[in-house]
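First, one chain by itself in C-alpha cells, the form predicted alone.
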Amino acid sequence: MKIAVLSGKGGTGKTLISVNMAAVLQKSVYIDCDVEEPNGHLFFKPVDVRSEKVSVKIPVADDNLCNGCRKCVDFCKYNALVYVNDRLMVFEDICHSCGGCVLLCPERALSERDKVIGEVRGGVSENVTIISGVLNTGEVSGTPIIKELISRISREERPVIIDCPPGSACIVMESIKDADYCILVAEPTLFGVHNLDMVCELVRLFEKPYGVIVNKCMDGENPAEEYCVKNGIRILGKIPYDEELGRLNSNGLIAAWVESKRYRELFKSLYQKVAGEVQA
C-alpha cells in the first residue's frame, strides 16, 4: 500500500506525520519526495546510505552538420533552441529533455549528452527503508528524480510512505499519481483552509481516495473541520497543538520513537483508519 502525505503549503506538519507513521509499522518504506529540501533524513538518521546520480538528456549541437534550417527551434514549445549569428544554441536550464529535436533534425546534427541534476539516496534505519531525492541547487525541475524514486517502489510489498512536496505543481503530481491512498495534512485557519481547497482539487483531479487530518488544532474555531464537515470530505484524525510534539519534532526526533505509547498509538491509529479506507 502507497500512502501519499501532501499539503498545501510548507509547514502544516507533513513530515512530522509522514516520518511517524513510516516508523510506527513493521517493516516500511519512506520515501522523501520533496527534493529541493528533503529532511526527512534528519528525523530518521540512515545509515549505510548509498547514492545515485540522476542525470536527464540534453541536446548537443554539431555545428559542422547544423545547415540553420530551424526545424528544431520551431518544434520546441519552450523555446529551449535559438539559432543566432549561424549558429544553433541550446538553453539547458529551460530544456524539458524530450528529445524531440534530436529525431527532428533532418541533418542528424543534434545528439544527446548527460547533464547530472540530482541524486537519489537510500539508507536504513531501524525498521525504516529510506529514500530520498535531492536536486542539486539552481536547476528547475525535480520532476525526473522523483519518477526515479517513484520507479524504485513499483512493486514494493511493505507499506510505503510519500512525504510530497508542498504545493500542487507538476513535481506533486508526479509523487502522488501511483499512490493508493491520499493524505492532506491541513491548519486549521482561514488561510490553511485555502490551501486544502487546492490539494482537494488536485487529488480529485487524479481521481484518489483522500482524508484530511487537522494539525495543531485548539480551542474554538477550527475553519479547516468545518470545510470538510461542508464538503463532506472524511477527517481522518485531530492533532491537537502540542508543545512537546513540536519540541521534539523540532529537534529532529521522532516521536513515535522516543515518547510515550502516546504518539505510537496516535500515528498507528492514523495508519490504521487509512489502511480501512483504503481496504473498505
Given for the second form:
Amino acid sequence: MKIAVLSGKGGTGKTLISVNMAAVLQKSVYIDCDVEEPNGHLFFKPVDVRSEKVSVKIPVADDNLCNGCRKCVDFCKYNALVYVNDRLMVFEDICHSCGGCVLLCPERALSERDKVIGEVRGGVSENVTIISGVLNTGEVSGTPIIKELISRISREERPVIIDCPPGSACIVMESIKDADYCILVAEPTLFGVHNLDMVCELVRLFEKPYGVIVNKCMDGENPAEEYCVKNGIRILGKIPYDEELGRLNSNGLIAAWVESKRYRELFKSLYQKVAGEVQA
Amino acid sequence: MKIAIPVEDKSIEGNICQSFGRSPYFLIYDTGSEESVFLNNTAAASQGGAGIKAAQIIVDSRAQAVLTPRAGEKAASVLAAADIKIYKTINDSIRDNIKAFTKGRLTLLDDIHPGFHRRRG
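Next, give the form predicted in complex with the partner chain, keeping in mind that what was shown is the form predicted alone.
What follows is the entire complex, opening with the chain shown before.
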C-alpha cells in the first residue's frame, strides 16, 4: 500500500505526519519526495546510507556535422535551442530532456550527454527504510529525481509513505502518480482552505481516493473542517495544536518514538483509518 | 544599420513594449533608409523560453542593435553570441528612442535580469 501525504503549502505538517506514520508501522518505507528541501532524514537519522546520482540527458551538437537546418530549433517547444553564428546553442536548464531534437536531426549531428542534477539516498532507521531525493542547488526541476524515487517502490510489498513536495505542480503529480491513497494535510485557517482546495482538485483529477487531516486545530472556528463538511470530504482526523508535539518535532525527534504512548497511539489510529479506507 | 525594438503595435508612432520576449511585435528599423518592417513575435505565446526564441528572431532579422527597456539573461546571451548590442530605452516613444540612438545618446543596457518566468515543475 502506497500512501501519499501532500498539501497546498509548506509547513502544514506533511513531514510530521509522514515520518510518524512510517515510524508506528512494524515495517515500512518512507520516501522523501520534497527534493528541494528533503528533511525526513533529520528525524530518522538513517544509517548505512547509500547514494546514487540522478542525471538527465542534454543534447550536444557536433558543429562539423550540423548544417544549420534548424529542424531541432523549430521542434523544441521549450525554446531550449537557438542557432546563432553558424552554431547551435543549448540552454540546459530550459531543456526537458525529451530527446526529440536528437531523434529529428537529419544529419545526426546531435548526441546526448548526462548531466547530474541530484541524487537518491537510501538508508535504514529501526523498522523504517528511508529513501530521500536531493535536487542540487540551482537546478530547476526535481521531476527526474522523483521519477527515480517512485520507480524504486514499484514492487514494494511493505507499506510506503510518500512525503510529497508542497503545492500542486508537476513534482507533486509525479509523487502521487502511483499512490493508492492521498492524505491531504490542511491548516484550520482560511488560507489553509485555499491551499486545501488546490490539492483537492489535483487528487480528483488523478482519481485518487483521499481524506484530510486537519493539523494544529484550536478551539473555535475551523474553516478547513467546514470546507470538508460542506464538500463531503472525509476527515481522517484532527491533530490538536500541541506545543509538546511541536517542540519534539522542531528538535528533530519522532514523537511516535518518544516514551509517552500518546503520540504513538495518535499516529497509529490515523494510519489504521487510512488503511481501512484503502481496503474499503 | 538595422535596429530592433520590441513594440506594442505595428506603428512607428506607437509605444515600446516593456517586455522583450513577450512583446507582440518587433520593429526592424533601418537607420540608413529609414525603412520600418514589423515582425510578429511568434515567441510571445511560448510557455517558457520566450526571450530565447525572440532573440533568435532578432538574430535572423540581421539587426545589429536592440533598443529595449529590459532583457533577460538568456535572451541577452543569445544576442551577445550574435554580437548584437543591447541599448536601454529612455522612454516609451519609438520615435524618441530612434532619434536618441542615431545621435549616439543611448547607453548600453547593463541591468540584465535573471528572467521572470522561472519554470515550475
